[in-house]
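First comes one chain, alone, set out as structure tokens in the form predicted alone.
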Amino acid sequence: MRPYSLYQEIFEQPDRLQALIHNQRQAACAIAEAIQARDIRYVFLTARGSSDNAGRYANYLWGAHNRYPIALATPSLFTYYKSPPSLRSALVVGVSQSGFSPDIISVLNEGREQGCLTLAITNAPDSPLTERADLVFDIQAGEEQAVAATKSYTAQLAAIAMLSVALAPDPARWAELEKVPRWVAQALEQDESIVHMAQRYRYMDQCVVLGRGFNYATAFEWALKLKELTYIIAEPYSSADFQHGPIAMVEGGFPVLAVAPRGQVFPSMSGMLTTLREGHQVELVVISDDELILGLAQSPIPLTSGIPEWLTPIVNIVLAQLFTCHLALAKGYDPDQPRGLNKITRTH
């Protein structure tokens, strides 16, 4: 297989990881600090395609061991309908890997009007987003050659779970996070098992990918990785809403793509996964730690145990990265050159 820049750019991820959480720990807490200073009441935050799904992430992260409410954007009521709401005690943040993109800018302008505390996490400092925010979390990636975001997408993860531990200062959280480069790079070590895996899926061209809790967000970045490299009519469902009408659409054979780590959500996937297999006899991708519900899939992919349900998706979305990129390929397509896609896009 010849270098494509994907491919190269998920396996740097172990190493981009550990330089973050070594180099940039000290910044988080000093942005911790900042927020902690101010009345902050929740959070208002805005990004656009992978970004969002990292959006998701802080959404279930900040919430549960933050107790922020987070409230994800419209950037539309900012820029065509004029009418951005009041934001009062909000802590504004734009999630972006460019920091190019108009209407996350002009989410966080509104901010900085409205008296706001704004932050931005981007992987390009010297960025027009940098230059509105009061704070800026540089995720340090490096320059992402291939369209499709990988090693950008971790390092907001990490970002996040770092500025969650540096709200609620513990120890033995900074540890686990600290595992978070091993545990990936062990994930890469399954990309032979994976190559042989995805040929069973070439002539897949609809799927939904299921997920819930902190791996929501890993349910809709898989989704959209399947869209982007593959062309694949990729649906993303929480076990629950899945439950909730679209189910109806699956009979036997039909693909499921799962996230399924052990933790407070697992009874919810476990119990639906069961269901769609043996009720239903759907094909079952799953990536798990738990043997039982590995063991009900067609194509198993299996996640380290002992990692913790909250750094979870970052090691998960490498393991979707992986199938996503061999199944692109297995397909015949060039995974560095998407069709209709840019690197930056820059909506309004």
Second form
There are 2 protein chains.
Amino acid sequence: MRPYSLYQEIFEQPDRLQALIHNQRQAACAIAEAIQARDIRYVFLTARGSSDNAGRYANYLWGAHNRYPIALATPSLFTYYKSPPSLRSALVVGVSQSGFSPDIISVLNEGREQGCLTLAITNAPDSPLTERADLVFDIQAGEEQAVAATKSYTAQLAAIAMLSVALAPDPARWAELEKVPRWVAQALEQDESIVHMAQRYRYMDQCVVLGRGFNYATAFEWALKLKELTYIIAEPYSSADFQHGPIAMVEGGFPVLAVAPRGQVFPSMSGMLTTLREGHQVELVVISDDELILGLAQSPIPLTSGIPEWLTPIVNIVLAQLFTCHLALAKGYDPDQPRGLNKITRTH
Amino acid sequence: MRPYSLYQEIFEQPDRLQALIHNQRQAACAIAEAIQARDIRYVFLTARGSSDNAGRYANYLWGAHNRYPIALATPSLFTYYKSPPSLRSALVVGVSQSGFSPDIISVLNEGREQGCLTLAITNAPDSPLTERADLVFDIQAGEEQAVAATKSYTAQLAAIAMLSVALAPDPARWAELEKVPRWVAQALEQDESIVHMAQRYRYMDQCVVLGRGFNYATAFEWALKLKELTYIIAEPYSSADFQHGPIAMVEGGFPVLAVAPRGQVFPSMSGMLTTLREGHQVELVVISDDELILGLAQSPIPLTSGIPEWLTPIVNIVLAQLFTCHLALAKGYDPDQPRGLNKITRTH
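For comparison with the form predicted alone, kindly provide the form predicted in complex with a further copy of the same chain.
Let us now look at the entire complex, which starts with that chain.
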């Protein structure tokens, strides 16, 4: 195989994560301390693209483990409407790989002007975004060459997880976090079997991607990778939202990709997947550590068992990245050159 | 044409909206007063399906006109994870046509237990949802027979708009609101031309739907109607999010449906549509009151000119409902019997 940057960056992830979790633990604790020194009642988070999907992970994780409600910002209120909401008592967070998107910067600017505490989570510690931030979490993913984000996404997830543990310190959770690089390396061992599996979807031109709870973010990010790299219309849903209307689209053979590790939302996901397989005769591609659910799927992608649910998104997306990279190659596309995209997107 | 409930309910909208705006103005003012008596710092809103799209409208409107940041709830934190966030200083809002969805009810329950002010916006003033609410906004849409929401959606939007004006009283805005039923009636006059237009899309099986700002909600709701009634994979985006990756999917002839009335976000939408038409040779179906943008589209759907941008979502969606209803008929589907759906969806 040609030495594609995307493929190389997917394989860099265990080392990058290992270094991040080791090097930035103190930084995470210092940021957590600064947050806890203020009377923060909710988090106002702004991001686009893959970074927005990392924001979805924060929405669940900081909600479940840290009790922070999260409002995902609507940047046009800041840029086009010029009537930003009142951000009193908010922690304003911007997530951006490049630190360059003007709309993300304007939300942090406004937060600062309103006297809020501001935090940037970024791969570019010297960027216009970090100039506006009181606190900066450098995700240290190294320069990302491929247009489609991979290692910067898992680094953002790890940063969000590190902040969560730093905000509610628990030695057991730090220990779990430290195992992530090894679990990611185990996921990468499935590379060859995923190459074979992807061939079956050479002519798939649309699909839905289901995930819930912590892995709602994984469904969104997998769908985004599919759109960027394979040009498939891939629509992400939670199993609950899917039932409120979109399930009508499904007929026999319709491809449903799903992220369903064991954990608290597993009953919701497994109920939906069983209905879809047995009632609607769909085609299933499933990432899971549950034998029964894997057994339902035409294409089962096994996840190492024993990963705590809150950390599975960092491992699941790596399996999804491999699937998507190999599907792009099977379809004859260059994964380093998605059509019509640039690495930095400057939206207002 | 057979007397489909869906079609009848689409045509009921001017009268329902007229009655709602007339009958519930005082109720809206009383709710606004109760809200303003509390130290509310943000809104925590929960909804599913079409009601969730109405929540997206609130996200922009209450942000732009009332300075409230809105957090859209993640119900699984309440139901499956059983670790809800701390809702101190939040107004907790549940939007539900039927008032029956268990996950929406559990969010209101929790809000109540945490001592928050709770508000239900519903078509069912005597339902399990309203039992948990301190304040109830009855949208008075009348019983909705069709599975796909139409008149209950526009009534929810109108209720959200009425609350917005009640929270920041302005006689000019009340006067604008009172014109909505007439504008909706004018939209319905295009029924016959939309019947003809829809034929061209008989074999369309996927598309994207673009909208931004106040009409981000319209893009989501149009896409949901398409999925429910025509089984097309229709994915909604803001013009900004679309640029961050998904634009890669687009090639010549790809169908792009867009909601682009004049107003603050019009430059963003018109720039994107011009690029898509001229650079990518897409197929465009456009709802707008701007001659130039309508001129770009193979299928222009004109909107009455002079409607203030914040109220266009209530009118635009009616044009989109007609388009979708006639497309369902062109494809040979019964719009009253979407496959696999029930009127009340009970998710947890």
